[in-house]
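In the block that follows, a single chain appears as structure tokens, in the form predicted alone.
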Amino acid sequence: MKRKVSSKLIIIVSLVAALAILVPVISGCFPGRPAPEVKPIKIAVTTGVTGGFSAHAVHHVRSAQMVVEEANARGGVLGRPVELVIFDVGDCSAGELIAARDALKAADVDVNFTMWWISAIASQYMLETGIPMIQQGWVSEDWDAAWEVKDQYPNFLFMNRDELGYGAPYFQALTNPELIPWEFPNKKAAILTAEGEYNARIAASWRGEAEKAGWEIILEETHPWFTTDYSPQMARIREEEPAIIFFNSSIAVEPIAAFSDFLEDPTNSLFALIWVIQQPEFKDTFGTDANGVIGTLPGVDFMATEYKGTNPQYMTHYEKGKAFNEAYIARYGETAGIAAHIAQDAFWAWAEAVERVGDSRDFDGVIKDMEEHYYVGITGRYGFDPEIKAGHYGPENIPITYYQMQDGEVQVMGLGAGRDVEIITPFQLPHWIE
């Protein structure tokens, strides 16, 4: 998806008053002389405002605007106002990345937040600025690219190891009898995967765990982005009747098309998606017809589900998430996407580190502090492993959330990791299974 460099590459969103914020003049000192201007702390958000993931980027940008407003209402960071600068990288073409990199460096920001759809090559462009980069998701191809230059550009962290939650742990959860108490009719699975290295690695991990457990993969096929005809794949699925259909894509139009075809003559199969189950397009298309569809997300997002458990950390995630969701809906009239939740956690984890270090320009010190302290936020308990530059996974750190469509809504079935899961909402047998 190549496109011209946006003429609106840099969008300045100043949440500081139009007039300079002034330090109060000490009574009796230099009467009538204006007080010195307080230099704001600048944070950047680099995302695809006009690209193929713009529907997700809007949540990223909105959340950043909200978090900066909240920070300023609290008195700023280190007593200084916070200013937000947004950089659009579109679809990450070379021209867009070069322009974004140069504009980012010229803006003299204190930190750069990016989202998971920023590609591996885009991450390296951003690291070349020397500005700390906190990427709000992680996939192994991004980590591979960043790790190669970690000694040259050490000031980066990834919020979580994104694809790990969609691979082996996902298969483990689907076959965990505590989470899904269903007697499988067979040990067959079909894997339908969108193109791209990210999806390929998810599929490989999921398949490897399935094969290790003695399952047969009766169909594994990769399709181009935005495919809407799955009739050949569904014909094979109806012939083999696998117990699990794993649809591995993050573009809503694809599972919508595939599930529509599946419902015309469904098999006794679990229909499992990745995080696309959260996208409102899927729920809005099917309503209660999607009851029984399963999905997952690395990280916590309770959505509309009420937490009634006893885990104090999960209660913290729930309470923070509920408060943010209510504020987001009140402001924008719709539910926040997961990009918005992670943007909140990324900022506050960074801001708390800056407050402890005492200097937003001590890049090494701030990154080191984030590696040494935990931050409990909406989506996880974040402590960053200096060896892999990413948040620790696991039930007590960044748990994996397992969802199911029930009564036309996305409900959290469980939180944990694979076999170690706390049940939140009991599994419901899909309506199409006899």
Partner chain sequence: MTVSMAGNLLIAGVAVGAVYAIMGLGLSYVYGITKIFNYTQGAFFTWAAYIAWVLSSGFFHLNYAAAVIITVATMFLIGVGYEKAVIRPLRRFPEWQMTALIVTLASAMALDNLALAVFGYAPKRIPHLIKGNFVWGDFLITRHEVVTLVAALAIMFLLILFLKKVREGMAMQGMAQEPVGARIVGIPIDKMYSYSFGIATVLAGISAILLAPKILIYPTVGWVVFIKAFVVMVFGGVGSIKGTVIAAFILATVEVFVTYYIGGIWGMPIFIAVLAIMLIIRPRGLFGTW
Second form
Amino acid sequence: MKRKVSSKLIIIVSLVAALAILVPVISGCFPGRPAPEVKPIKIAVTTGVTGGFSAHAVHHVRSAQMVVEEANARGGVLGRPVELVIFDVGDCSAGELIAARDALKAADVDVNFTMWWISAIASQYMLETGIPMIQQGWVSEDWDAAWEVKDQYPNFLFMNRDELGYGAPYFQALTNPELIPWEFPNKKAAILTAEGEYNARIAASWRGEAEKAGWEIILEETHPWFTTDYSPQMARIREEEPAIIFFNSSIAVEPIAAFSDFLEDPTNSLFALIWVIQQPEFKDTFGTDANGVIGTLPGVDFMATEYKGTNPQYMTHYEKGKAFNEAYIARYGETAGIAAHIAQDAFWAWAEAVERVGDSRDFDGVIKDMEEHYYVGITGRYGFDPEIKAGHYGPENIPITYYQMQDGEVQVMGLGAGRDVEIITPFQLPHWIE
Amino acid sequence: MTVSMAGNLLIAGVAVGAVYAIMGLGLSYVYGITKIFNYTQGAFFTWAAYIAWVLSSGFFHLNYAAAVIITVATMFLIGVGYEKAVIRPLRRFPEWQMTALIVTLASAMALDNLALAVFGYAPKRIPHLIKGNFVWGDFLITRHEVVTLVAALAIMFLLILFLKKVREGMAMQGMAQEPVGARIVGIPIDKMYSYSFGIATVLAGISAILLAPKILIYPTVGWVVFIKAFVVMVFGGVGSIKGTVIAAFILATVEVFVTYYIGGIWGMPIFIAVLAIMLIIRPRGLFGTW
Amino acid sequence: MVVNKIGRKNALLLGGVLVLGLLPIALQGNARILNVLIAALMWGVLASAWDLCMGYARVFSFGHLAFFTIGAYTAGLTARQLGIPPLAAIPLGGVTAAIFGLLIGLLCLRLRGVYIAMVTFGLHMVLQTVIIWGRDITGGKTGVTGFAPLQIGQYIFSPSYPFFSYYIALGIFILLLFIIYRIINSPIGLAFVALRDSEPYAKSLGVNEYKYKLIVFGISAFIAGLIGAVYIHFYGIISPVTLDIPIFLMVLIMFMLGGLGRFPGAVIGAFVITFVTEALRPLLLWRFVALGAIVVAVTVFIPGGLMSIPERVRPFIRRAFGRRHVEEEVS
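Okay, that was the form predicted alone. Show me the form predicted together with its partner chain next.
Every component of the complex follows; first up is the chain already shown.
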């Protein structure tokens, strides 16, 4: 008899206990904050702090921290202090995105600066919060996703259309005799591409332009992310000795591994990267061994180059960039990665618009104002085309920068696009070419 | 495809295979003796590489030979310590091998992410043991690859010798075959478990020192190597030293040729397809004993 | 008396379901917590199906995340390309996964432990490559989006309608867990208990291990695929990210932490891991370091998994309340 009573007791007690414990514990996982006296302007950075995007996200987050400190030192935005909240979308799996989105919604921020691995839905998830989104890069998937919901959620802008710059214009620049005055020993090229739609599209565009110019693609292969053994690919390259090796990957460790292997027994080839050259890892790993490696980045970043030209717009970029790069190195002990510079421009372009509009919560007004005014920052002159909700393209707005490693530093060879390039530092024949 | 091409690919395959062999031996060894799938082996690989880097080019700038020796010694201590702190408390319970599985999984997750938090994503490089190449006509092999190959074969023979001739080795084998009997005849089980973990982590350390100059060091590097070592272990037959080494060479060569002809993304799938076919023909791997 | 009839364990399970059913009301529809709960429900089903295979049938499968993904892709692609309504696409995802499960099972279930793990993990790896390689159909690394959602009236099964979605997810959860529960308590489940306790004896009595393993493998692949199809309809996307090592590790840890072969330990593990991961989110880079360390610590102290806590605590309670004395009297 005693037994039966105790069964019932256990169940009732456990039920009550479960409810009593679960609810506060779960709510306790998501604590709210007491309201401060002056309501700060809250800006969010949503990026992949954990997971494979970490290498880029770290620069994004650091730059955002710097920008917030600087803004506060200047008296804040609209006279209110600026507060930074960081949301981690990890590897961009749906669950991570939703969790970050819900946290973002609960945090009640004024603007959301985003950058992540490619996702076909992340933009939609983020826009559903109603918070304006300023995306740092351009990946077609992200833009498509945002464009699909633009009637309902029009408050988003993409800083620039960088994906366009790596394909056809890049090949044009590499074979532009003004930029690269080198007699190619043959018309053969090898394309090594990381998996994923972003790189696949770049490879297709590059290849199309190369074939139009009568080049032969002797190797086009796709490898998984974080591949660090390229012996078979290098064997093929050593056999064919192509004049250009186009290494099309967004993860620094891949070209570093491939280039190490290449240096063991180099061929007479140009070694051309995309924007990875601008990540500090590449320069830090090789130093002067990498002299001659070429890279590109839509948007200006003078890195170690001194600008001696006369273009006043470029001069502004140069001066702003120099001050920022020095501050960044002083603070973090390494060169800023690609995400850092655009994060600066994105914030200040937004902050200027907010000052003009006078209300950070007038989302429509702020975004419309950004579309109507230009902002000249580190990486370009940002005016936004309302037809595509992205930064205006072209040399006078966001030029493409062509880099070469010289004397262990990343130097700017030229600015412009494809066949129309202003030479900044002359090309040097890579040390491995005979 | 020319003969020299095929030859160079074969050389590349054999050189990579040697490292998979060492890593696979570590896994196979721990499994053979303790019946634990040690998922942490990959994380130990990563950490050994980082330790070698910190000692040499990272912070302390020691002579590289000294750095290698200290790394290997540290790895042994880490292995023994890990067994004592984490695995030993579990052994009192029934079905503890399954519990050990989750513990090693979770440790691997923690250690990988710790490496990310501490060292960041910027890849690190450690130097080759010996610089330079041997060139013979059109064929080219780096001296480092020769060292790797010699090391793999040496480790294989030393392990066989250890298990057949040395008292501790024989005790370990006895323990693997008949745990209860081993306890009855007075084999110090606890010590043997610690040692076998220590030896396995040393093998992870050696493979890291041999492979990291080629594939760089970054926080998840161990996983890639671990998965391949796992396939190698199964292919060769769990617990078989000879089988593991032969399997490593076969699979690495297959992988190199597949990457050359079809592309890098097919390396791993075909690696495993070969394994599946093999298992249909020989369900216990090449030289499996159980 | 009623409780005694249905048994203490069943009563506890019913109580658990009741708590889950009342939670949204207690939480006053807090969207953020509800979305995490829905994720926990879905992972709970996958972890339970995996546990059915690994904990009960003792099939060392590494392929369940692959079955999950196969189910999700089937549902997403058929819905997008052929316009199949969600209610048909979801079971179709399950069936496709089951077919793959049976084929893989026929191939590898006669092998032993690790070898099965390797073949099933092979499916996992090959799937990843096939998805990237077949980008024209599968969308490559970006994945599948853009199909009609599961909609009832004005409510859509998506993270934007958490209250409604929670009850849909809970319904599916209860249905699938009931299937798993019935299998565990069916003759098949008993056969596995017999095989675990004494393999030679069970076999001599005519227990056909291979056949039973194949059946269970197929069913658990079906459930994994089905919940995969639910997953894609909830989030509106599936991509190969799902097959990456972190998620694979998480699901494995879920049912192992709960207690292998201890229904409903996998569900408890899924809830604990999902919520702890969320609670640790502010740690940014240190999140998974902390999660891994917590799991190691918990396991070292409670090696049988969370489900073994009552067994281990009971003696203490008895001693404290003098129940031991009563028990002695009874015996």
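Since the structure is predicted, the reported quantities are computational estimates derived from the model, not experimental observations. Residue numbers count along the first chain shown, from 1. Note that the rigid core is defined as the largest set of C-alphas that superpose within 1.5 Å between two forms.
Student: Provide the displacement, in Å, of the CA of Ala330 between these two forms, taking the core as the superposition reference.
Tutor: Shift of Ala330 at C-alpha, rigid core superposed: 2.3 Å.
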